[in-house]
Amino acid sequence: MTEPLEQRVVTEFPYKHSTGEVIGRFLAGLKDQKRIWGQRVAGQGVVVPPVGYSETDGSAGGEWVEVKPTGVVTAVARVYRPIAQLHPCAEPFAFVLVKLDGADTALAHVVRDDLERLRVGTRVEAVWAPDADRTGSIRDIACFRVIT
């Protein structure tokens, strides 16, 4: 009897993801303008980051609105022992939801400093990545920092 033949093969499917018109415009604003844009949608107000439609009724997004790089923390999750290659920071940090001034929804991001002062209701502001390091991603905002 002949032994079965066996062959091990690794197959890869490289691809590039297109952000699309709405998220592309949002990310270009971060990279090229250091501005944060939201979109006014039915039933939700100004959504940041924009998704291009209303999650309430499915209607198309409307007017683009620039929001401030400052806002209020609406949720905090502190990470005291970050895990390499899992968390975005090597030192203790906090995941936060920030309702930016002029927005009606919250943006997920991180705060790296002043963790002892950080709580729901704390005012924060965006810290921009250096011009040469901005690539058109949410990390063009390096983090948020406590301002009050």
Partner chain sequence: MASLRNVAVVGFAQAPIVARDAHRIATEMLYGQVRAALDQCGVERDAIDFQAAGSADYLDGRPFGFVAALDVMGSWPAKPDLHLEMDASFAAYYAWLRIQAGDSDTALVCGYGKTSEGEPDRVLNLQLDPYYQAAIGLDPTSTAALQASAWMARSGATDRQLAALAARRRAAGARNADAQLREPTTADELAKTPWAVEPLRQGYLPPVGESAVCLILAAEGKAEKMCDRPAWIRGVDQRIELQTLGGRDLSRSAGAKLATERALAMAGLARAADVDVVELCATTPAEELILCEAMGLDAAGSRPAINPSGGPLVGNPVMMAGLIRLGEAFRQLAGRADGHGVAGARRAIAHGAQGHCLQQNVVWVLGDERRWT
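Positions refer to the first chain, counted from 1. By rigid core we mean the largest C-alpha set that fits within 1.5 Å across both forms. The structure presented is a predicted model; accordingly, all values stated were derived computationally and were not measured. Only residues modelled in both forms are compared. What changes on going to the form predicted together with its partner chain:
- Taking 2 Å as the criterion, Glu21 does not count as shifted between the two forms: its C-alpha moves by less than this amount when the rigid core is aligned.
- In sequence order, 1 to 17 is the sole run of at least 3 consecutive residues whose Cα positions differ by 2 Å or more between the two forms once the rigid core is superposed.
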Contents of the next structure:
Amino acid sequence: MTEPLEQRVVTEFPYKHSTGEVIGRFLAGLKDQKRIWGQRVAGQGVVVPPVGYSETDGSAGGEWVEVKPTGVVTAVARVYRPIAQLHPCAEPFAFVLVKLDGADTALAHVVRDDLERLRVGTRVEAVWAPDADRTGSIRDIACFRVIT
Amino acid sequence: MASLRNVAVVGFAQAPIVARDAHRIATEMLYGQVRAALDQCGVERDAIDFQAAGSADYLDGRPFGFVAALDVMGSWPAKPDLHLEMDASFAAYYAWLRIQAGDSDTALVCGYGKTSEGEPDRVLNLQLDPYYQAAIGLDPTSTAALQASAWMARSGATDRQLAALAARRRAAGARNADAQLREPTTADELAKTPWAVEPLRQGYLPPVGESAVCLILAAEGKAEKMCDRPAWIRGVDQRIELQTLGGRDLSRSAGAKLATERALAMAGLARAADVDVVELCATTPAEELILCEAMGLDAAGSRPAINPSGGPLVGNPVMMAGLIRLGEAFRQLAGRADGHGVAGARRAIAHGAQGHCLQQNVVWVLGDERRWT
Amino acid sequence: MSASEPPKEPVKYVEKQVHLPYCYVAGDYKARYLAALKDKTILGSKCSRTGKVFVPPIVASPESFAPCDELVPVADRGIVTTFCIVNIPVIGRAIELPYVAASVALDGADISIYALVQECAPEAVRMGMRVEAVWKPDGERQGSHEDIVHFRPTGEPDAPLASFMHRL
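The form predicted on its own done, now the form predicted together with its partner chain:
What follows is the whole complex; the chain from before opens it.
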């Protein structure tokens, strides 16, 4: 039997993804206004975050609708061993889907504290990244926190 | 519905699922399976009109790596070929369509990939949109956990029920020579394992595994010559769902439900429960329960037998776990399931899935008799 | 009064740094091929049906679809079948421009390998030219493709085109 031969390689892809107008304006709202905007879309209601079209019937997205930075958790996944250079933090955290007040779809994000109190149905609110750290990214919302 | 060609699965070969084959690259693992499947059918490569495959170049870390696999699929003289960056069960669907088009009577369908060479949690993050979902670092284990939590909140399912289902599949896997996990265990033991991502425990999830598979389809007239007991495809349907996880009800699989209804209607069957065997491409116990609900099946029942092979919970080679379900359904109907055979199986459902949280589903209904006359 | 819509000026793009570690398996055929380079030996695999020899070795012939079970040594010299003269720099490759990238059909092999041809003027390289491998010195070879530094002309008479047409 031949001794196995292996080679370790790390591949890095530095992508710059164009955002287009709708995603770009949504992200500008996070960065410049600290406000969360959805788009009214046929068949889906108020979609947050918006993509500019209906994912169900393909029609163009309609008017902008601001939603609240508060909402209800619809799914929770607690991560106890974060993966470096993939996950957003090194300490245990939770991925959540949050249906923001005024929205009809849920936003995927993270909760960092009060993990033991977090469950489907828990109310949470957005925590903004400091002004200097907001770059026009979904992570301009630093995380969500449990509302007592 | 207009009459379609009767097409059957006539051969299936699978490399036993292992954590890592340190001696063979993906194409080398695949070559032996293509040869074995052709040998089962008693034909050489020139008897096959069309070829299709499913794999993911990112998983293998080889951009355009699928081209290398053509060399071990018998692509010369130049053959018509299709490659999907999806589970190979979807490649089988398009191969079936090609045979329906009438210019091909036979097709070879391959799935391959060295899952152990990369890190699937990192690679499959890239299946999500880069602005909202990939950007927060979601990985497939975490999205599966989100889906499990949504299911448990709606259904009231408990950690204990997930453990019990995983233990049943582990018991089945012990009888399947191609499974990766072949040690039976108990629900008590599994329920003590640490969280992978809560609410999913490590014991409920398959470890990283790799394999290579080849399945052969043939139309009526040739199928009978290539196999003594062909598994006839009586119905098939394929459905996709939204990429945005928060735009779906994750506690349900609307796509699997619709695909099942359509495939059953095509097959002339009223209910999924009317078949003898069901093979589901579920990589977590919660996915399996969601699929059972969508299909109208009793996950705890004994007939139909669900995942008698153990299913993906005892071996989940990414990009081919769905095609293995179709191969397993064939083995059951053709009397080739050996240690995990279901006695008297005459009808089967095979399900393939792709993407985060069962985003895409294909459902096959098979029988030991032709559908159209 | 607060705005009734998000800023007119969109964010233009998002950056994503994809970080993917891999641990590749060479496979036994390629492992044996690479190990043999340390001994200045080039291995190919022989088709069990046609007898054609593939370098580097592969498990099956794409042409006949038969297994290539037998590993056989081929010569470290052969014929330039096709070539090009490279005048543009490639990231990560430090070779003085211009240089010759050639397909070399080694004696005993039925397909060509990619090789650099040096120790002659680029314009002197021609189809049919006989070349030989220049190996790294003993003790410095690692079992990698870089064990062959490059190929150089042997000075032997050129091979006639008809003799290597099937290997182009």
